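This document starts with one chain, in the form predicted on its own, laid out as structure tokens.
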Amino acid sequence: MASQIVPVHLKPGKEKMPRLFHPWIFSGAIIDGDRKILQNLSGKVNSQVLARVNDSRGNFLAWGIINPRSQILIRLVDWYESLPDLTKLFTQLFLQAFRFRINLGLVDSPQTSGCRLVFSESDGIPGIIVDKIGNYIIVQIEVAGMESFRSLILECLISAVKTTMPGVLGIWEQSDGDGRSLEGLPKHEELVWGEEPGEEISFYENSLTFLAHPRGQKTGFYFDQRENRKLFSQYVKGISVTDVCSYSGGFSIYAGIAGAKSLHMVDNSASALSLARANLQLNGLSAQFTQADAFEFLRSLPSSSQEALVFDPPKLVPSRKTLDRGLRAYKDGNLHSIRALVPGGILATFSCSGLVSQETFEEVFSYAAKDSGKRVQILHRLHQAPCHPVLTSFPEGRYLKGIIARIL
């Protein structure tokens, strides 16, 4: 089905960001008449609509996908004026993203066989997430605009996978992210191509063995913490590690292999702890397990009782209206983590909330350190792995930030 072309004009002064390759056009940047036309498409989610975005004088800026159910009304995909061949464009973008990860040794080396293959806007394909887990590909379509191009996107994905990764057995769609629920889209699961994965998929990361649940959180595994897990493990030889919000056990397994004296994993999900237990066994490790709310657990820890802590909570600031509450939660968790650590103790603490900047997170951490009555050193400022790249024109892609600190 051919795409419908809709011309769109921005208000005067709103052309700077798209000219600088920022991929989002908010509804308030579009002249009133054009905005109403686009918003009237809200009942036509299955319509393939392509926007020709112009400045206020009619000069071409970019091509974009209409996203009528979002304040981000257009997501830009191409900055060349000639009408894009979307099949060619998306296939090339998939191939470019895949080859970059292959060259990093993250796709199918003896040491590592799992990573993020496509990171949405940061790889030029807005609203699309693709992970490789062992011999399977997991894809998420997160926004309504790309949902309307589902068949084309999946066709291009299959073609790129066949070209670059002949060992892949199947492609599974697990579209259940936050973006879909915000735009009123239902959860969608289906086999896209090849064999359907089982409930668990085995893969390697830095020569460690893991199981992932492809129908679980974030397509099954947190690849964004790969380098951070390895870095943290360098500090824990011979000491005890408590891993709060442990999920499938990544930090604990790296720590155990590095020579940690003992491991204690804490999560509020019984299924997550079960997966973590299986991952530990695959790597010849054992641990203590506690099913508990992370904040209640941290508050219960006696002062100066822990040698090393990981505090890696889920997103605590999902929207701007929850910012203040989320920042208080980050401070509370870090305050009790710092209080619980012995002198010389190590803390790895994180925020995956995109609305919280590195500077804000560090400020909150500093307030927690002051209120703890302890002196704290920052050893490392952390960020997401390189398979989650950040465009200079799209700083919103930088969502993960973290700190490794030492208590004096």
Given for the second form:
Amino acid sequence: MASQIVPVHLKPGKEKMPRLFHPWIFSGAIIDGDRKILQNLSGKVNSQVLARVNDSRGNFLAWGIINPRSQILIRLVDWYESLPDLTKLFTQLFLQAFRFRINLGLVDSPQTSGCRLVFSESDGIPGIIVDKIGNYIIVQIEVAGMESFRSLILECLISAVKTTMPGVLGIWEQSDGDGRSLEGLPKHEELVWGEEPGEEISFYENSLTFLAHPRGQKTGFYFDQRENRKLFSQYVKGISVTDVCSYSGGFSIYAGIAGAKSLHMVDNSASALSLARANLQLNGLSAQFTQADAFEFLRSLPSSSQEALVFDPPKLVPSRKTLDRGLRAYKDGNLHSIRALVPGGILATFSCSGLVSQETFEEVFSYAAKDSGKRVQILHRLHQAPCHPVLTSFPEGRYLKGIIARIL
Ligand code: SAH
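Same protein, different form: I have the form predicted on its own, so give me the form predicted in complex with S-adenosyl-L-homocysteine (SAH).
Now the complete complex, all chains and molecules, led by this one.
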């Protein structure tokens, strides 16, 4: 199906960000008449429409896909003026993204067979997430603009997978991100190519074995913490580790293999803990498990009772409206973590809220340290793994930040 082209004009002054390769055009940046035309495309998500985005004087800026119901009305995909050949464009982008991870040894090396293969805007393919988990590929389409190009995108994906990853057995679509419902898209699960993955897929990360359940639930595995798990594990030989918000046990398993004396995993989800239990067994380890609310658990810990703690909560600031409450929760969790640690104790603490900057997170952490009455050293400032790259022109892609600290 040929794409229809809609010319769009931005308000004066709004051309700066797209010119600097920022990929989002908010509805407020578009002149009223053009905006209404785009918003009226709502309900026609199957029509393939490309926006030709111009500045207020009609000078070409970029090509974009349209998300009629989103505040981010256009997501830019190409900055060359000639009409893009989308099949060529997306195939190239997939190949580039895959080759980068393959060269890093994250895709099919003897040590590691799982990672994020495509991180949406940060890899130039807005609204598309692709993970490799063992022999399977899991793809998520997160935005309406990409949903309308679904078959084209999936064809490009299949062709790039076949070219670069001959060992892959199947490609599964698990489109169930929160963003979809906001754009009026239903959840969608489907076999895209090859063999259907089972409920459980096993893979390696840094020579450790993990199971993931990518189907029927939001996330298979948090690949973004790969480097941070390894770094943390270097501090825990011979000491006890309590892993709060453990999910499937990533931090604990690295710590156990690195020689931690004992492991204790805490999560409020029974299914996360049962996956963690299976992962522990696969790696020949044992642990204590507690199903509890992280904040209540941390508050209940006696002072100076813990040798090492991980605090990796879910996104506590999902929207601007929740900023104050979320920051208070980060402060509270960190305060009780610091309070519970012995002198010399190690804390790995994280925020995966994109709306909380590194600076703000550190400020909150410093307040928590101050209120604890202890002296706290920052050893490392942490970031998401390189399979979740961050474009300088799109700082929104940075969401994970963390600190490894030591209590004096
Ligand atoms: N550290 C993990 C990832 C953590 S994801 C890893 O390395 O893989 C966040 C986890 O927090 C999820 O498993 C979720 O079930 C859990 N969670 C969410 N809210 C919680 C709460 N209030 N108390 C305890 N756990 C919670």
